[in-house]
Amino acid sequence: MKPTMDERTTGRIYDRFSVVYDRTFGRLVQRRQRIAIEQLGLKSGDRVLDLGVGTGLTIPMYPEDVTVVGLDLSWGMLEEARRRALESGRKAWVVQADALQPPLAPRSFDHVLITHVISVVSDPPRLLRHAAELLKPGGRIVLLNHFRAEDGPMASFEKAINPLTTRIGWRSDLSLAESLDGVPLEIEKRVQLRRWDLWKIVVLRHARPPGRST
């Protein structure tokens, strides 16, 4: 049977990981997080959903004139995010909730940022469908994540190690195409720091109805 993610188990894993996250994985991703936020194209007064805010490393990266709502499943991670929000002076609030069941109103955000979350949840397309529902017309969803290579030796390797990575809290075999399956979003652009970067930034918008070019 193919290993799958489970939100209850994942929440416990990241509760434990929260005490070392900033000094380990967090150090690797901060530059990419800044670039991902730049892709949102924020304007003064915008309201942003940071879906899977973790320890809140992204919160001080936002402009001071936008409002940020950070959502995460892990209580341990949110304790760090809450502290960081207070220290940053940003207009930021954090909410503990399951990203697959967000307690938020439709079309209530100008943009949505999702960093290192889509390979953590049990149903990636469902996550993106909810994000699309929460997004106002004309807004962007920006993903920062590892996605499996489409083919070749690396794709085989990423599939092979998935049972191990699933046990420590993330999927190594998730493809971008799988994540977008049946989701009413389209890719606007992709950004990578370098050609062989393990992480990709993907900018999404609401899909245009068939026959419309603008």
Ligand SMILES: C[S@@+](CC[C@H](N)C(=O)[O-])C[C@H]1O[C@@H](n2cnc3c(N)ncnc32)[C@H](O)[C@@H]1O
Second form
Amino acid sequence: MKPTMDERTTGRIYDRFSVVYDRTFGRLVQRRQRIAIEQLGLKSGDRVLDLGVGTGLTIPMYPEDVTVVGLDLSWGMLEEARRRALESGRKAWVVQADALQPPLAPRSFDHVLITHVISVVSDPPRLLRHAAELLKPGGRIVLLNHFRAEDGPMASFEKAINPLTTRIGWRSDLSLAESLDGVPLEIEKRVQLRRWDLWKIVVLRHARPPGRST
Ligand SMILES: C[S@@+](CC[C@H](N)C(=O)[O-])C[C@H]1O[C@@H](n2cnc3c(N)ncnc32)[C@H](O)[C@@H]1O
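Switching conditions: you have the form predicted alone, so give me the form predicted in complex with this ligand.
Shown next: the complete complex, the earlier chain at its head.
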């Protein structure tokens, strides 16, 4: 299937959006981001990868005794993230790169956070396969995102508005099943936010080989 997003356009959209991001979408998402970070179950000394860190709204939410690497495509978004990293006093670094080709060593992070990014990339399963490679054994990947309903009128609506949402930088028609297609990860937990919340938190771990229950 032809991808509906492409990284070059996305980088440009978010460079422009960076100027108003914190005052618009960014105002709506911080409660959910805090809940997503709680799901990482961080311990002192952990190294966390924040994939698609954006303007770094999450950076001050991390405990002071963990190290955070924030990766993003957009220079504009990263400039804000860099400022936030300095002001927050956190051990946080930012890297400009494409999460679909991350220049990072395999198994180099205890946990990975991906908030509002999976529906923005051209190849969601590829993003998750890379995240799985970068994750140490036993680590968690926490996804916070909108996923379309699997069926029914809401699914039809979310598919119908997709041509509009892609123009402003995200896909409304991405399902969780599509995101996980062929990805060596399994769902550990789904966290229910408010009843009608369109965003979901999903906690993922490396898939166990067939026949192993621990
Ligand atoms: C909606 S923003 C979310 C930012 C932040 N995670 C948050 O929750 O506020 C999506 C971010 O993903 C970044 N992004 C999109 N595609 C990317 C890719 N292929 N690699 C790295 N970052 C990407 C965009 O530049 C943007 O900063």
